[in-house]
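First, one chain by itself: the form predicted on its own, in structure tokens.
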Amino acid sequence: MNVLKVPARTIAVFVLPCLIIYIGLVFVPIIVSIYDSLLDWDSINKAKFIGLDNFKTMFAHDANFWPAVRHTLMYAVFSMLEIPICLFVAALMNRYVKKANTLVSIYFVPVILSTVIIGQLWKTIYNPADMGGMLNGILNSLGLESWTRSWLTEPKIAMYCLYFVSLWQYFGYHLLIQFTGVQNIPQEVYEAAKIDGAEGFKSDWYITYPMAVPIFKISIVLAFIGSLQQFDLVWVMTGGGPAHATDTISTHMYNSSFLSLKYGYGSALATFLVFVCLVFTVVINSVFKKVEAKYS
């Protein structure tokens, strides 16, 4: 069989343009924030160099800073916990529903919302009862007063709401991974399991589930990653509020850079959140790459 050989010249003309493209949206900004990250500067006066003095108020005198780096780790540790569940949905779908398709499209149906309005169709449903809040309206109905509560501006349990939320919105977008990757598996695999007596869940746990690894590898990514990136849903709804109590690590860069003018300490802020999606996608990946190995 002739296989075609490209020549460099011509595989350059299309990958060149896109690679710049990527490169100066990408990596350019990342290091023209690691050397602001290195100045004091308010973005009317003159920058003033002060090496790493930004990260040392970050790591030791800035209060609000250590509460957003935890915000922003159970955020994302929380993005994940849906997708077992989404993979096991998909597994189900894949073998009951016939028209399996239909339905994913229905569930992915708030992905492709604005993020604004998901947000403000939840602070609506989290408004007091007397602001026609459905939440707090349903639990007066149900008779469970005591359960009501002031969902987003109670410091203990407004971060939790805002997980559910988010959530809801992306349940839709990694049951359409997990269902496209479950569809791939071949059906010999399955077949050849069942004259070997492996059917229904056992066929799962023997075939749908290790084979669907890679894929469930790219949700877990593209979930924690994603989460540490958190900003518009939680400015939306709260604003970081109440008392910081929701503040993620972009949402303190925010106010840091444009409320407070403090450009060098926000561009401080944004390298440590690249720093920390870098070191957290190896690590995965690292996770990962044996437990592909252990099943392959």
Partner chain sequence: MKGISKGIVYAVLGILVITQIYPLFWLVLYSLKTNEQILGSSFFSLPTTPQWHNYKDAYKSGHYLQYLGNSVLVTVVTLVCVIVFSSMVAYAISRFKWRYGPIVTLIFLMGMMIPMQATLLPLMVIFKNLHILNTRWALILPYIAFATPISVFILSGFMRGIPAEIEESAFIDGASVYRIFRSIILPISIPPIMTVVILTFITIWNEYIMAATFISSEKLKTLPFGIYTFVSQYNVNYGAIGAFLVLGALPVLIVYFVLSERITKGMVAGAVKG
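Being a predicted model, the structure only gives us computed values, none of them experimental. Positions refer to the first chain, counted from 1. Rigid core: the largest C-alpha set superposing within 1.5 Å between the two forms. What changes on going to the form predicted together with the partner chain:
Core-superposed comparison between these two forms: the Cα of residue 11 travels 2 Å or more.
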The other form holds:
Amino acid sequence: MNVLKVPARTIAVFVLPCLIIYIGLVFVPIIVSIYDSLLDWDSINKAKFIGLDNFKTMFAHDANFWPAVRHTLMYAVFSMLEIPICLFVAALMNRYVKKANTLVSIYFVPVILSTVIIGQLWKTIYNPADMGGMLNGILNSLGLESWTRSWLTEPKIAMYCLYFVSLWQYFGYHLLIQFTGVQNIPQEVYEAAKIDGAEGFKSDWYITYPMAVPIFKISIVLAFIGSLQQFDLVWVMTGGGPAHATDTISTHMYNSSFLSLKYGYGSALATFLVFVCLVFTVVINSVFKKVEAKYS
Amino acid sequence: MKGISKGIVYAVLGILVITQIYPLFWLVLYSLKTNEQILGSSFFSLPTTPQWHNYKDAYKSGHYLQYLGNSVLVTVVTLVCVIVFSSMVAYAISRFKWRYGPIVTLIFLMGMMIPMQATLLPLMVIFKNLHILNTRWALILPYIAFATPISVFILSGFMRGIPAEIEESAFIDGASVYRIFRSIILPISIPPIMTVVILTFITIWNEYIMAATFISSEKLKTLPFGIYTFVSQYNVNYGAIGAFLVLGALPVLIVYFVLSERITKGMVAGAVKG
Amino acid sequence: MVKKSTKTAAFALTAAALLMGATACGSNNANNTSDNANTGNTGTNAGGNAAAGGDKNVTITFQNIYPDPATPSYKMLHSIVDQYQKDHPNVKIELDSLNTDQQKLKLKTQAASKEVPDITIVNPAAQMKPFVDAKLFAPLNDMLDQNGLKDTFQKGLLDYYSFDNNIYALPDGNNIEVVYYNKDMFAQAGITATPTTYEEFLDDVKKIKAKGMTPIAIGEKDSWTGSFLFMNILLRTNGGPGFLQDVLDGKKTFKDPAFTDAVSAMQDLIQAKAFEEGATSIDYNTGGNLFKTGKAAMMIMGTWETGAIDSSTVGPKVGVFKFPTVNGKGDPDQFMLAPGSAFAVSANSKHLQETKDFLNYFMTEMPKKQFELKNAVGSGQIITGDFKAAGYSQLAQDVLALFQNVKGGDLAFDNTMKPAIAQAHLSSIQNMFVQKVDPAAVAAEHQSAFDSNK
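Having seen the form predicted on its own, could you give me the form predicted together with the partner chain?
To see the whole picture, the full complex is given below, headed by that same chain.
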């Protein structure tokens, strides 16, 4: 709870150094970007003010925009669906494994590695069999030749292959958050429940999951925001291709701003992205407020 | 019954260990192969003769030590600033009674939603006018700025949970707010600070777009930049790239495993009341 | 209390506003990159300075795309720069070596704040036009006249870098698109002569495929590679060069049969499974390496690859032929022309004269160094040395022989059309690699991209 009454000068000392850097280098640039979204500008020559035309083009005329939005939102949905699984595994670990911390640390490894490594690895996994692709190789040796395919280049499945890599990479991240949350539930609660006859999965259902709701929310918000901004992995693995089949809002933005030299339009995409982030975060928060109210 | 489910749980957890740690082994093997083996042979194959010279190539031609030194310097300065600044802000917004607290909190949280690529052009202009282009500050300052939101988020969550009595009694004893912050709040916030350290460390250690854009001098360039440029225009030595990736990931792996025990604890503490 | 925190907030806002101000008044006072670097280096160069007799210390930032020490280009760059610094102790050349993608992004970001490095790299014609229009580059006419540099360039080559009679950049090469092929693999497939018509070409592709080998290697994740090939087909179906220019001039549209025929021909090739599986996820380097490690029988690429192929394991088995005629149309001696990426000088350079002097020296030395390093195939400058005597491979000599008979040709799509249209084109071609398309639909896609980005 906020308790301390301190003079404004003290507040300034505590807040300003950070706030100035942050406002100047994150907030101001994005406001500049929002302004740029009203321009017809190649980022090099003179800009022309065109009002909301970029947004009109975006919503009505850009055939690649809505698919990119769909891919991005699907990305978010998949990432969020992973979190209940993480919570479930975390609860299991808490019950069955003694040195669970070490295990959690190992699961976290893919988060640490740079996207270049992750991208290279998974490209090698998805490659055609004659280029050493692991997945196709395994399918072949299982006699499932008909299942083999060129995973990253078939427009209908390439996006799912990318979702999967992200799920794999961030499994450890969300498991870590969930696990620490689960660990934090006081032992006495379980003991009290034991007396009432709740043990094992039953105690998970009545104690662990409800009490993990606040941390669950944190993971959901982080997963949502993170996957909305997903850029590196897609860029390294498919570059948004083939023919925009794996474009997300952020790769589309990069393409427009820096390759098509339509910086104003790219900024409009960035603005849209921030807006979507804000709206959904508010929605997620208010949903959880209701859930939390129900359980406490 | 209990034994069976226990067995299943262990099996699942064991498989996860393999899938999650496999990339490290893969990368090490990759770094010891020749181009022909990498492109040709099967995924699981071992290098026929380990190509240790890949490491020599990577070390020599990749400016490894120089880039490593720069990365360490930039990372350390950034980390110190992030810890100090964001814990101060977190303290202020979680414990002080002031009118604009909620707004400041909101402003910081919004930072998590801003795509970095959209800020490149404006940042270029800002740095140009501050005359810090092609200096280490052109990396350190944006790294601090972009690490702040999540750090404030984690730390303020933790600090909200600190019982008020601790501070109140110190206040009555006549300690100043600064003193309370330094000798009470900071020490008990070590666990979430560790979490902040590792999360920030990972992000900075792997960041390359800003590093390539704002730095031009060879002597200031950082490690991830080196990795990306190592992949050149018309020619590729895959094994050496793999070796460079191993060398690049090594420091972060060491730091992570040294700190990992604490990170787990910090996440707990930080996340509970977020 | 309340009042005070209002004040605090006001202070914060002022600070933010100050930073905002910093953003707003961006366009003056350019090029402090080199300025800063220069101040930083004054100390270290002081000794040399005295020796040179009072010349002021200068740091020139040289942005380039030769970061890989294993390549001849890297060696060429470093040896010339080292020599120049030795001869001019007061000049320091700061090399900013990036890979191609990084360099493109960086230059565009820099251009937005008029912060272009002293020397940078651009692509010819349409790709460099926005920079020239923004007056970011200095004309190099005067510098080209010094030391007879202008005459070292092949005739007409500099036109691709000229706007309004001013030359703004100097190319690092001049290449053509050819078909490299692996003689052993052709023999295995029972192919005795290289194809001269598209029908024969398709036939050979099928023969190679029938033997279980990959006919053509391509790195279509970098979508310009497919476009480069497609444009070669278009050059034939159009009966000669100039299709895109005609579109620009309003004389033709993309719905012209020359264009749709080219799409169909390209589609035939893709449907015959001429390319490796999953080509759109293979990047340029990996695609090239498929050929260089003997995993694909052909590679259709610019002659800049000659040196790298020579030094690869399949080097001695590689031959070269001209792209065949398509539907009986076109002249095999017309090629896709690839004037190289080129060095431009920032108009706002703090040390404009010194930079031009250095670039003059650099461009004069480059052909000699390239020749020594066996990297002179596809040089944009006239080379007088005897390639055979210098130990160049048979392949290199064959490629050079093709150069002798070049009867013109076309530039790549992105060198002719605006970036936004080029991007639409690239993704439209990439799409052909993953699904069957209707040529009329591809034409319509191109036309609408062209119309909305005129």
